[in-house]
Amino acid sequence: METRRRVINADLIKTLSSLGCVILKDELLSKHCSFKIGGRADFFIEIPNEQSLLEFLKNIEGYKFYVLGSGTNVLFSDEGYRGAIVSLAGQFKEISVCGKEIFCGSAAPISNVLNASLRYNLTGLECAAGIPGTVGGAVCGNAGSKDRWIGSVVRNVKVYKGLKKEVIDKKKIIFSYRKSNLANCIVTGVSFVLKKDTKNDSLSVVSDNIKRRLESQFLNAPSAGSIFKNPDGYSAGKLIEEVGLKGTYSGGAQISKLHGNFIINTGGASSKDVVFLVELVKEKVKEKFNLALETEIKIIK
């Protein structure tokens, strides 16, 4: 892995600061993810609006960077990140409602968007109940419940492809299980089209979804949610249980005793501990069931 520091031009730092960006050097990444694991990034940059985002993109060519949501589905390396971690903030967290449509920035917490839909008696986002993270991450990863995904209520998505700003209509977005074709874009905003909740049952559906998540997921220790995608026709958690790995430790990391598809940080876990368990699970499931598990979390190096 490259260990040499990549230095952002001092003039760019000055320009971005004048546009409201917060720029932190040697920022500890364990502070910015739900796993509470990770070394230091050369730079951590909070970008509050499109003007400063465009300025950043115009001047960052050849420099390694990663756009981070709320860090609920990532694992950072113990060695940190030789580049800039970018966090969208400010304008990108705004939410507005017009009729049956909700407009929101990609950094808006998905829970806040769900609450806005309930407040305006709109239905369609109940599948996001209990899901942590931001709108951008949820849409890119097509988050949802086992029988409904967030992509089903997307109208369009605002993105940057390089320096080009685009609005991508849903017809051009490919949504499938836990993924989309938006991976190579920087998502800045999303428009959802919902329906009026004429039966007034959205709140009860939300409550039921949250209850199911609380019953099946371990939430009392740092984790990144589901580690693996469910293979077609199978439950990753049940496969992991059947190969006898629930409760298995590696250093400070443990495969949850409650749900086999969760790895938790019991205290002081390293990314190496987590990766060891990830590879162990893949090996044992492949050996017994001839199935190749695919990780749902993103491992950032």
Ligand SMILES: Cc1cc2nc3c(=O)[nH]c(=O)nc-3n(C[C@H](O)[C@H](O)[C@H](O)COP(=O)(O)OP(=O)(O)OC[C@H]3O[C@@H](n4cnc5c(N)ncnc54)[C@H](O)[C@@H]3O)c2cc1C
Contents of the next structure:
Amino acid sequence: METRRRVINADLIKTLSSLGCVILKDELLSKHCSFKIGGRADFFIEIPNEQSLLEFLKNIEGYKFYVLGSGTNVLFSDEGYRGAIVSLAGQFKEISVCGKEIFCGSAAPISNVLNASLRYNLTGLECAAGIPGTVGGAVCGNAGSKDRWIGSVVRNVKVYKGLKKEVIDKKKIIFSYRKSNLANCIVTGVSFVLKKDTKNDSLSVVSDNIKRRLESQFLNAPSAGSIFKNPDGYSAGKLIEEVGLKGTYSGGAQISKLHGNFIINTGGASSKDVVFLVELVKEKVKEKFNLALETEIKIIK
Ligand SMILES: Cc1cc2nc3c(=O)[nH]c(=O)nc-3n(C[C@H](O)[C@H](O)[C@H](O)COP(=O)(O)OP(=O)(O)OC[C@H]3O[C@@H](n4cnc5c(N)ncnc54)[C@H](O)[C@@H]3O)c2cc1C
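Swap state to the form predicted together with the named molecule from the form predicted on its own:
Time for the whole complex; same chain goes first.
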């Protein structure tokens, strides 16, 4: 069934504001994603704590909304978003460490969680080194490097499914390559269970990971990281290089010359420019290798 659009009424805006929410009307989404692309959302709502999240959820039935982390793996449409983009903030950014466990709100930057683990001499989160974004985004998309994923150190995840609050144990979460079965939940917190770094080598693994990233990715221009998932046994970047598309432009968007799986916004790129390149890559890779590339980024309309 199509979700019907309903205007967030003045009473709800007043209630949410009194609970500390920041509500922005007609907010430009290009300000809220690493691609720097996207039109206006009807509402952009920053929710600082569980009380206001629950109030929002109780009153939002029938209204279209989308939970955003820090927008490093998304492409917003030039037409914007008819509904509310929800961003968890405040209390949801807290991090605490107890023994080998780290508890964090889903809006905590994953880099802060990694830093906390290093401070407490804990190992397990090194695969997150240099990955931008929040804990919520990382866990929902099982972020990581080629062979290590963040899901492997999750103990449990706190979520809302509709109005129901749940703690989902790791055993019930299916983590696979850049995917989890948490897609229909609002993740509010994550507990990671790590190991003591007895060899004292976490820091060098982290700096190696960051060095590798700096060498292979063009990090100065706006992007959303890897556009496509690597098909089994292949590197999407290499396939794109082999079809000769590195450096190709569409308007202000360009397939990176350094890393074929990155599209960068060279200035003023529209979502249409990016989508054009995405479709071109898919077509050429299918034609030459008979492989269907799947996007890793979420395209939000
Ligand atoms: C330069 C660059 C390099 C990158 N390198 C890597 C890499 O090496 N490995 C890797 O895995 N990724 C990489 N990425 C992609 C991105 O950083 C990760 O996917 C990151 O984990 C996304 O986090 P986010 O908070 O920005 O999520 P967003 O982009 O905001 O959201 C991503 C998805 O998660 C959902 N989501 C976010 N928070 C919540 C929540 N609290 N509850 C429910 N759903 C939620 C959103 O709805 C959306 O579907 C890179 C991106 C960039 C720009």
